[in-house]
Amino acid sequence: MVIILQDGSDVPVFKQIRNQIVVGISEGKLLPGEKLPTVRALAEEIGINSMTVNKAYQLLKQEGYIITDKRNGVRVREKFASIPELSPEAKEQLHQMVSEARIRGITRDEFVALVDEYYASSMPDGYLQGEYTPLLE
């Protein structure tokens, strides 16, 4: 997975890294148990301070997306708890997106269709909770 930073964005760099890793996990670009680059390696690869990557990894660890240990490094969590509720921060972000869509004249149906499109691009239900086994080809 390639991390692409947006220069001049209002979103802090550590949050951009965090967001792209979460999307990568959801879309199956980062698989459960997959090893992520070390803090230093990722910082060098994208040309930023290692403390920024460390901050992103700490946030991902705190939120339960990754696990770290000294022997195996940083890995995507194997299973995720099924918590059928968004965090307060995510709800606020969703509220902001809905408000912006309304102001721009996007209808409810258009907005829901866009949500459905993004939801469909994610892994199958149950996959990230370890309940889904892909068919072997």
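We call the rigid core the largest set of C-alpha positions that still match within 1.5 Å between the two forms. Numbering follows the first chain given and starts at 1. What you see is a predicted model, and the numbers here were worked out from it, not measured in a lab. First, how it differs from the form predicted together with the DNA.
When two forms of a protein are overlaid on their rigid core, residues whose CA moves 2 Å or more are considered shifted, and Glu92 is one of them between the two forms.
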Second form
2 protein chains.
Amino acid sequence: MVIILQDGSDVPVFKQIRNQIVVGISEGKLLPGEKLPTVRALAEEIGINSMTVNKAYQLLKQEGYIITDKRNGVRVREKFASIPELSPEAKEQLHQMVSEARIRGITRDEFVALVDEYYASSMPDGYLQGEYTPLLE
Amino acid sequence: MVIILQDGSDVPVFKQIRNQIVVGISEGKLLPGEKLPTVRALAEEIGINSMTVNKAYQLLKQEGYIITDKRNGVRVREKFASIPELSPEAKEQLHQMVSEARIRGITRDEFVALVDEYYASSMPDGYLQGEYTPLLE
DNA sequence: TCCTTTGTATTACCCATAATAATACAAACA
DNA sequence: TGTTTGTATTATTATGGGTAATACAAAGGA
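Having seen the form predicted on its own, please provide the structure of the form predicted together with the DNA.
The next block holds the full complex; its first chain is the one shown before.
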């Protein structure tokens, strides 16, 4: 998968990397169990320091998206825990987003249409919870 | 309207103030044309520096939510421009949010239910675009 | 007219975080 | 025995958030 950095962004580089990998997993561009580039390889590829890549991997590891194994490198989790609730932070973020949309005059249906668009890009129900068992390599 | 600061938050204080005021406008807790506290009054009320409040007001002003008038203080905009599109940043944020929800196993319907909940808290269609003309003072 | 209140501008300082840089090390595989 | 892996360490730089202490022009009230 290709990581593309937005240079003028206020989002830190390590978080941009983390975000793009999470979207990649959700949309099947990164398969369960797939090997990610080494910290040094990815750092050189996108022209940044390897410790910044490591910081992104540390975050992904802590959040349960990937598994790091010394010598074996970094791999995408095989299965993900089903947690049928958004985090309080995410809920507040969504609340905020709806409020701003509402002031701009964006209707509920317009907002939901956008949500549907993004859900259509992601993998089908249960794909990452283990009901599908994709063959790898 | 009461501003409540989350002390352990990673969200900067000036942005917490800005966010709560935006939500307040969307949900009718702040009426169009309503006067906001002075920078010094709000600063003392929540125990922070007045320049931090000013920073929040500057942002709200630049985003078109409020109007500052020397000597007259700060007031909520009367009418808001109808812009039937989320900003690219907001879209990307929503995309990110859907991706993370998807990995957690949260379905489209569960996500939309949350959106509906927040839309139910906000004012009806067109309220802030001037079709309603609320009486003030 | 004089005083007060308003948002605003300025300057300085402290602190946390992001990012780079240069290494170093234990583990594990070929 | 290399070499590659993630990881830890230390130092340095830059940016942004927040506080602090003022200062000022504008505008309203007394």
